[in-house]
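Have a look below at one chain only, the form predicted alone, in structure tokens format.
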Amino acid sequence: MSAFKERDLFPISTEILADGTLTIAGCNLSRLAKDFGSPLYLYDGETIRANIQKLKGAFSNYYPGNSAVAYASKAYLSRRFAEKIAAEDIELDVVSMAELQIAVKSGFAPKRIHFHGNNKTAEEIHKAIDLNVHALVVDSMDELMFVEKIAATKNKCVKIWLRITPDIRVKTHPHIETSAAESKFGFHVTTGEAKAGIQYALQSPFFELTGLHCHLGSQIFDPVPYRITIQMLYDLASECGYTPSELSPGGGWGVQYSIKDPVADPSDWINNICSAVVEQCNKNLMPLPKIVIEPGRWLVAKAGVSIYQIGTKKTTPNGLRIIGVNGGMSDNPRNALYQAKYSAVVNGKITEKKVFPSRIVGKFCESGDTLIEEIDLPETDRDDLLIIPVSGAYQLSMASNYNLAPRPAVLWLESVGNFELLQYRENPEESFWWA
């Protein structure tokens, strides 16, 4: 296989042919785009399974207690995708009624599901309690008392975690930081609410407080904040005379989106989490808890690839080329929301040496509709295919119908050229919501 500098950003089954075109899992990307149209999203099953095994292997190496990997389904979920994930020996993090219903219908036993969210509806809480999910993750004192009221009407003791916010800053974009003092999430430590929440839950006959949870944010490449957080959680638990049987430091470990991003081994993340938990348990004379991590992006981002068809080109007065594609912020709003950086290749022209600074923009009536601010690409022609790697997380899950754009088709790719349609391309003429 010929090398190209972006190779490590693509799914592990990616190969480049002699003509400069790509295949993933033996599937010709040009053929898939022709048959299913574009924009088109692809998920490589081999990459997802390999990522799951890498995390499990790290736990086996570094932790003598029980552990679990739970997929944060907000990264991307559909009925058929959930069926694929349910076949793996992992748990699931959901945050809405629809995610919960899809999970159960797709084969996830409720005992493998954690229900998160900062403002759960009464309907969602009733459903989670009735299903006996593994943990209802309570987010505030107000919600704790609301859940207790509902549990009392059912005369039922509910298994819960409390989401604790340590009020610390992490190095990431403000919109994906969730642990600072101004965060909307969790029981804040510095206000005393976290301590009060634990004490209240321990005294209530309607709660079984099985664990503590924290989520620092996303795209974190430094394991030190996780160690600090684990120490804070154990200091808090010790102060309350509480021994958690489960502990979840959340997810958020960083993913390389471009070759300029740091490469962070998740084994280092897992190692630090495990050693910090062991250290704190030894210090506080507590038994080891079950550690539950909840990666979403890290499990599926690299497994996903998006394909666009190139259309118009123009040059700005300052000489920057603008290349328009037939998708944009409707299927990937991450650049508009977080100034997210991406890489890209032009199928069939991957190994060309002569390149030009270019901006990749979408087709929507919005100046912020940019996919890539600046990237060096070869000369392009109308109908060339632009392929963007690391497209598996928080793109389709946040997709919209802006300008009434139909959301794209999604395929699951397997070895030896096999693929399966996960989601059909939307058809505005068949949508009752738009009627």
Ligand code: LLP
The other form holds:
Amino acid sequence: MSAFKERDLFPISTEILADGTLTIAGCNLSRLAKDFGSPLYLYDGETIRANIQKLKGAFSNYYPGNSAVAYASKAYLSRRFAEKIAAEDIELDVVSMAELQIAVKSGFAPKRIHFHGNNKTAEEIHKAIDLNVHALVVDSMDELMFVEKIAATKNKCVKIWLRITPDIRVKTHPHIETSAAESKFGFHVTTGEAKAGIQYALQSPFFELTGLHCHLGSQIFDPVPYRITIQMLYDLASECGYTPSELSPGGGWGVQYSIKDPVADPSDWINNICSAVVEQCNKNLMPLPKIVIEPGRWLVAKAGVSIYQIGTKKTTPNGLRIIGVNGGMSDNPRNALYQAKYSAVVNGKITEKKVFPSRIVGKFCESGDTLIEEIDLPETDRDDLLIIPVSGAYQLSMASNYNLAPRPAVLWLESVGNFELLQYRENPEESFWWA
Ligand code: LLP
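The block above covers the form predicted alone; next, return the form predicted in complex with the named molecule.
All chains and molecules follow, beginning with the one already shown.
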């Protein structure tokens, strides 16, 4: 048996067995949950590698110039995970000292690292400059002056990009939109700060302005705002007499979380970025830049699944069936924060009729602790395993210890009997900071 309705949301190597249970990379999910406990998070190595190749392939198809795919490591990072993806010949976007340190320890040469952030500390700026990262992505005029001061003390010329904010709206949840006039990120175009930043950076002996960057937001399914932004970046560059040798339109391409979501092919995104850059270079008589995209979610979300054990079940006076699982907003705050909608299956009952509209809630002391607002499920029993696909991005990286919950274990799956622990389950007896 290989097909079921939600199949396309799961990692490539997922199989359904005759008893209605799932395997990923040949590993039995019930067995893993038994051995490692739940909640449990899994990453499928094959899916991550295929996703990287898909994006690189799109660049080979659509762009005659140089390009790079960088992984936005805030989506999920741990030491072993970073080592795995460092082997895949991609670049890395980091935003904190710890992400930077893990990246370097895991084999990312600093020339493959871009350091982002809207309020970098002096310590972070010193470290990024001392390591000679590929680009320190400067976020404001204030920060430009601050970085210049630090660079001057070292008498160093620092490779920078400027993050430009186009002051346009994109269609996504407001908490993950970063393109608009009220955004805390970047040099805004409409205030004139973007132009002033470029002009300032060009005349400073302490900067080599290698590129311009923009990140519009996340879960975006429309390539048009990327085209508009690229045109805006070239208009700005040309006004300043500047030719960028690198151009980064950021990440943000959306993924399907449930079968009701739109399916958007990232080749279409990359095709639009490439053709807009070529068009602008032709118009402005500039050479093609190296294009650097930096997706987080698109590379890892679908490679990840989370597994929970079902506990209590109740029906509210208005007939809502509520099913409690042994994790929740502490390992996945995305419904609480963005009303994100997920899909789920019950292991062993995947092909059974889904006749019960249900709400999946966590075990934490907060009414907003919901994983799925409404989903049709078959009859469930205590100890059944609920498997939520598309769990690889911004779940564990935003996890908390609310109610002193231990963060779950994470495994990387390769093939039958070939998996690795990426992150151990926190142990309240030993590894907790409050113990
Ligand atoms: N580049 C920059 C500068 C970013 O700030 C981000 C994400 C990315 C790239 C990658 O974006 P992606 O391709 O993953 O959409 N916690 C939210 C998402 C926050 C994204 C933050 N920045 C969520 O769970 O939806």
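Numbering follows the first chain given and starts at 1. Please read these numbers as outputs of a predicted model, since none were measured by experiment. We call the rigid core whatever largest set of C-alpha positions still superposes within 1.5 Å between the two forms.
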For Val416, state whether the C-alpha moves by 2 Å or more between these two forms after rigid core superposition.
yes
